[in-house]
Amino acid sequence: MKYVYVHWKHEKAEEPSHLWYEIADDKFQNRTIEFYADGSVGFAVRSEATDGSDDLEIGGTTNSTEGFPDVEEINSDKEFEALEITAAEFDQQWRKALASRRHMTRLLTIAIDGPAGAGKGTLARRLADHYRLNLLDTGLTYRAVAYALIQHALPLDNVSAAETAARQVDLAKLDRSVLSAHAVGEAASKVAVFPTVRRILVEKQRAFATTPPGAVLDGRDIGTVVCPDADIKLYVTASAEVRARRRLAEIESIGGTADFTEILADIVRRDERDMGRADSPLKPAADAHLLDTSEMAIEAAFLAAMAIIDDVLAKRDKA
């Protein structure tokens, strides 16, 4: 047997973008897996027929009736990227496909909490992509409120204006490039202390989490307030000094300059504000899995989080 992974580089929602193939010695597909952008999955198993025409078809996927092309031939088309993988890697995807089919009617919610700079945003994006889930950085919803106040030259302590802005936030139109500005983040931390604003945005966030096939949400109170019944809860943290160094490196990587001491002081202030607020303070949920990334690169953190999630899903399969 030979095992091949193919990435189909397109934006067609009706076509799969991640494909895995088990190729028999006669070059016909023995097993096929296809993952789609909406989280759905299809797979097929070759039957007794030598030409692959009588496959078991599941989820709209069939094996080809023609011999599988060489990896070099696939890569000659710029729309595709193919590489050979191991049998173990294919079997891992096969188990994931089976689990996905069993749970397509059941939402999967992953809640990620933690302080600024711990790496939870990058981790959330990696996990959402890996498990084919919707993604929401809830911090952007508060930034959107603050940005609206700034744009209209309204004071950040104007609760009524902040409530109006919160009701108008469209989760489908959160522009990270605009909302990631440092000044917007500082302002967001101030409007986030208003209980009424939090309640408005939490309702929007909960509605997002119930959109199939499920979601990865990251923020400060996902596991404790927004989605207390989330399937998996992660609390991602790192020391303030490590987070300050990461922030400094990020600024310098885009040609900027900053003072480490000022960044560290800013992070400490934000931590105190987030952890000390009366409404929905930053803290790990009682059943959250702690992930300290102080000594971890993002790849190591991703693998550690994936191991936690896969273990939970495996136990859910047996339930």
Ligand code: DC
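Positions refer to the first chain, counted from 1. Remember, it's a predicted structure, so these values are computed and weren't measured experimentally. Rigid core: the largest C-alpha set superposing within 1.5 Å between the two forms. What changes on going to the form predicted together with the ligand:
Positional change of E241 between the two forms stays under 2 Å at the C-alpha, relative to the superposed core. In this overlay on the rigid core, A301 has a C-alpha that sits less than 2 Å away from its partner position between the two forms. Comparing the forms between the two forms on their rigid core, the Cα displacement of E15 reaches 2 Å or more.
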The other form holds:
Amino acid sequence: MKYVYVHWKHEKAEEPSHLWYEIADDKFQNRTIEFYADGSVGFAVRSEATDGSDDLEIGGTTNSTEGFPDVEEINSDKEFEALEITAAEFDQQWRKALASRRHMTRLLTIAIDGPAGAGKGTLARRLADHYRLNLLDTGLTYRAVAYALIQHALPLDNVSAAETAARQVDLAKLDRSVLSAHAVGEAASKVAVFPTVRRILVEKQRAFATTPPGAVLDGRDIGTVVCPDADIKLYVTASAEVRARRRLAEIESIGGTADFTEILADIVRRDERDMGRADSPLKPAADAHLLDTSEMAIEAAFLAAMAIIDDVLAKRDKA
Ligand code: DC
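Can you swap the form predicted on its own for the form predicted together with the ligand?
Below is the entire complex, every chain and molecule, led by the chain shown above.
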């Protein structure tokens, strides 16, 4: 078996631009995947010829017995760029294509919860990219409310101002570069205790989650409150020490300095506030899969999450 990837460098919306082939005996295309620029996916699986002819039909295209061209032959045409890939690489694309096909027929929701700094943001981004889903970091919505109050020099316990700010939050305009500041996160944790503010934001988050093809949402109450019916719930955690060490490394990597003990105290305080509040406290949903990243690199966490999700999808497909 041979595996080939072909990039067809054209501007045509009606033709696939990224193609993956599984080729048997240098001749037949066993499986073919076609990705189009608009995100749609085409599949072909070889079926037996029934009329005794040399040509086989796969997914509507003729699979000639003249054989699949060599990679060099394909590359001699400037419009194409081809390379041999591994079986694992093909399988990864196949899974991605299957997941996309599922999304066309049914919504997929992945809920990720956990404390600050556990790696859920990176994981959410990787999963949204892999399964081609929309992505919402719900922490940014609470940060946007806090930021609005700070901008207007209003106290963080001004509930009616916080409600107004929450109503004005536009999910399409959340600017991570301003909202990611540490002080904004601290302030967000404070405005997040108000039930009315939460209700306004949760309504927007739910609308986002139910927009096709579905979404990965990460936060504190996604599996418990925002999307209690999510197809997959992950609770990503890590010890406070590990999270503090990661935060320190992050600060130092951009040339900053900070005190480990202070960062750790900050994290512990934020955990207490997020887990201890009366409305929608941070906790794993009863049916969440736990992922402890204390001793796990992000790639390992991604693979573990993928295994959980693919398993759920396989069962859902059979149902
Ligand atoms: O994930 P983050 O650091 O951006 O979140 C900032 C604060 O927002 C967090 O300390 C608590 C609050 N938050 C929340 O209460 N519920 C969510 N779903 C997401 C964040």
